[in-house]
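This document starts with one chain, in the form predicted on its own, laid out as structure tokens.
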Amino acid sequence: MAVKYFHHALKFRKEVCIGCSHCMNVCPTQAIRIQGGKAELTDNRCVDCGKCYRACPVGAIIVEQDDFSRIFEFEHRVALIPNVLMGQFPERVSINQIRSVLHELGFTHIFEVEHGTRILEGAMKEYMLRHGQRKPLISTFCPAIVRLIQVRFPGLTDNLILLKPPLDIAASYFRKKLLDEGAKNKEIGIFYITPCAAKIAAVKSPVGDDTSDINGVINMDFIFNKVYTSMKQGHTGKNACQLPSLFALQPEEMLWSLTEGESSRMPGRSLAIDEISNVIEFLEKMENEENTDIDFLELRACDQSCAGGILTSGNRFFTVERLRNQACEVKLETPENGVTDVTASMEVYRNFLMDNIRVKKVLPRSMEKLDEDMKQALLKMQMVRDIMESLPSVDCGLCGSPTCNALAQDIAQGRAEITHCIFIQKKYEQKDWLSSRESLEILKDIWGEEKFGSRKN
């Protein structure tokens, strides 16, 4: 039985499904296969990134999230917001006026990840000049690329900057800023609002640390709906704002988690791709030692970056425009209420947060290796190549697999038969191998009784 490496927050209904394969066909790592009319996740290949989701025509997949009223389990319930979050309201909603609102909802704490990049900019440029030879230098901001890099382009997890993203440095610094003044560890709650499935997973099972910060992860959908719900409704917390107003982020911080946030801060010669298909284009040619003189690589699964994340409410296009003109009209001069000088304060916890930046070395999971044991694999790999030579390269889908590679190792692997095949099917049937009764009961076993039976007039 194959380990399962990692945590999904992708969750596929059966109940739901009706077999229809367009998350096989828009996977980009081939984890879907159809079985019994229904479509089945290969945990060890699956990045979390949400194509599959965005495909499905009937809602039968969903997003694993942790229910609202979590954050009342804890005295001190810390909401940690992207930047995104504020991008989603229209400009006549001021961010004040936000985080009032995520007051009144019942968290006591707001904080902005980006604010997390005034200690992460200065040493991913430190750790660039040490690790420079190992060209093109891999950010490590998508949770989806890591485990897309781990899963189908495992030679490349050495050229991953093995940093903590902004999330990881917003959320140990508030819980140790807490833990200072006095709060009690299990007192702490803090959750942080996703603009993407991938975010849930790499928070519920970190790639490269033991563990997180972060009790929880709430759908940025659901709280724009309830934070916007709540004004049009009146309650707009402009008088009953209990909070501390925060430095407003600087204009790099704003667009941090953008496409070009991070390269536009990196040295020497940087790229900013996103969208998964085209990062996996992109490093399927640098495998081939094309484009090596790049020193930076900041690659995103949503395009757009996470303005695209499959769990924000607006449009992604005005996300980025207003996130691109607030960052042009923020002032940073001190606000005149209750002021907490941010910068201040994270430069007195620079030593603590530096100490705990680095994680571990981020192992390889390559999809393609079909056993744990080398003879056996090798076996295995002849196998397909045997297997392949007799299927027709057309990539159809009929048989439940996204393509005739992906159906020739599940053959090897034993999940599959070649019969399953519809070309390998009529070449059978002629040669009265195979009889036109048992090619049908296949094809019901891969797609469902029900989409073989008689229609009703």
Given for the second form:
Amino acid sequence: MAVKYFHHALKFRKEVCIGCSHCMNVCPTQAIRIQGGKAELTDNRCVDCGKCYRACPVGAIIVEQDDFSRIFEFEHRVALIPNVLMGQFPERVSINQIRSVLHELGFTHIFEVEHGTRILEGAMKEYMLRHGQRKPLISTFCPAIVRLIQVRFPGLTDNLILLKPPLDIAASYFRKKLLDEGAKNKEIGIFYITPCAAKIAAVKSPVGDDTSDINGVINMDFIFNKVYTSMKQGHTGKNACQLPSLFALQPEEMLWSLTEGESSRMPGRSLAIDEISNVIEFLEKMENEENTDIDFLELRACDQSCAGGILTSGNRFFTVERLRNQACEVKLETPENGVTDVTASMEVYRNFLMDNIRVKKVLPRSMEKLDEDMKQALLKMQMVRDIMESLPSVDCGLCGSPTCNALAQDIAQGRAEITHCIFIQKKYEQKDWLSSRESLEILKDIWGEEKFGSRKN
Amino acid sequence: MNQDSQSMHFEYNVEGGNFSRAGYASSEIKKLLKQLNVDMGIIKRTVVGCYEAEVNVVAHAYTGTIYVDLNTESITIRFQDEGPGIPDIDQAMVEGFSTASSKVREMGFGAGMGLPNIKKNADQMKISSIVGKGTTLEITMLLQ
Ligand SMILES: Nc1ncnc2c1ncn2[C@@H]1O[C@H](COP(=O)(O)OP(=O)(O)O)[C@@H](O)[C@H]1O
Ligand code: SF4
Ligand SMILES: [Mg+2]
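Return one more block: the form predicted in complex with the partner chain, after the form predicted on its own shown previously.
The next block holds the full complex; its first chain is the one shown before.
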């Protein structure tokens, strides 16, 4: 049995899956096969980017979240919200309205994730100065990208910036602050409202770090629906004042999770690339070159970065527009009375946060190798090549593997048979090596009995 | 096809002047080495050398073929082109020396670091050239 490296938040519900192979065809790491009429995930290849989730026409793929009632296991219930949540709603929904719904749902505190970016920005700049010889340094903000690099570009794991993302910094700060105010550790429950599956997976099994200050995760679409329902009921957010007000985020903090949010803050030559296929294309090219004179790479799995997270409900382009407008409107003023100046409060904890900001080395987990042993790998490579000579190279996917080459590799690794290929079946039938009944059975094994049942005749 | 199961051969064509495809063969070779579970550092050095040599065929020659010979001990990659050839190889090996046209430089190639970088990264490098006919460059990398 292969060692399981990653926790996955994406779950395939077999009972709902119709085996249509849409997910298989969009997966950027070829982690999905069809078997017995159902999609099957190869855990160690999956990077939790969520492309399959978007492609599934019947909702068979779900994003596992914590049971909401878990928040009531804690006396202090903190909602950690990323700023993209604010961008989900039309302008007429005020921040106070959203805050008040969260309050009604049972949260006692609300804290924006992006408050963690100020300390991080300084730490990143310092890190870049110290590790300048490892160009380009790559942001670890997007957990799907970190995993992509581990499995597909293992040679680049050394280029990852080994610092915690804003989420973990914000969580550490808030827990520490509540502790200092007299709360007991086990009474504090910090819950992250997530825009994507990758962040969940990262919270449940942090890459390069083994503990998390976050107790649970709640999907953003769940919160979105709650806010919407409450708005429909004519809620205005008047009693939002029961929650302590915070001094608003600064513009650059508000924009951190959008494309160029990080790259625009880093010194030297930086590049921002969003959408996982774009990232793969870029990294493939970058691997070929001796020296790139790029200092910093911001890479995000989603188109429009977190505004395009799979659990967001709003149109990602409008979300970006709204957040940019909001950032322009932020007045650079000093906090009023009764409003907590987060920046100042976090400064008090700077040393504590900086002491805990590093994460452990991210290890390569190559999924490209055909075998651990080079001799075996070479034999399998030979086999793949031989098999490819008889496959049609049309990538029809009828064999249950995404491409002819993927099928050839599956066969070489003992996970599939050459007769899974429908072209081969036809050839074999012609030569009387296979009966038409047998080939039908093979297709049934792959695509499931039902697809051959009588729908019409 | 190769009879010896301990070794594999691959061939790629390179088209002179077609910069948009430059790097294709290098990427394919990189894939092979990843599939073989070769150490990442060795892959990196191989691919850097390979890419520079491939670009040289694209930038300086008319057409060429890349012959790859792969076994568990080593990979040998031979870049054989039809082109103008190199009149003075020692001079071509000097860092910064380049005869690249301004058009090639505009494409971001032609800094004169290709051959020196190949030499630096390869475990073995052989180069021979006949003016007016073509150039053959061979690099060998030890994989263990
Ligand atoms: N395959 C080739 N055919 C002809 N000339 C070549 C070839 N490879 C290299 N050269 C010559 O050697 C010079 C130096 O090559 P290189 O170090 O790669 O620098 P660059 O390609 O940037 O000019 C080139 O400018 C060219 O004159
Ligand atoms: S870009 Fe943002 S929303 Fe998308 S996977 Fe990465 S962290 Fe999640
Ligand atoms: Mg060159």
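Positions refer to the first chain, counted from 1. For the two forms, the rigid core is made up of the largest set of C-alpha atoms that agree within 1.5 Å on superposition. Since the model is a prediction, treat every value here as computed from it, not as a measurement.
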Any CA movement of 2 Å or more for E429 between the two forms, core superposed? yes
Once the core is aligned, does L379 move its Cα by at least 2 Å between the two forms? yes
Is the C-alpha displacement of S439 equal to or greater than 2 Å between the two forms once the rigid core has been superposed? yes
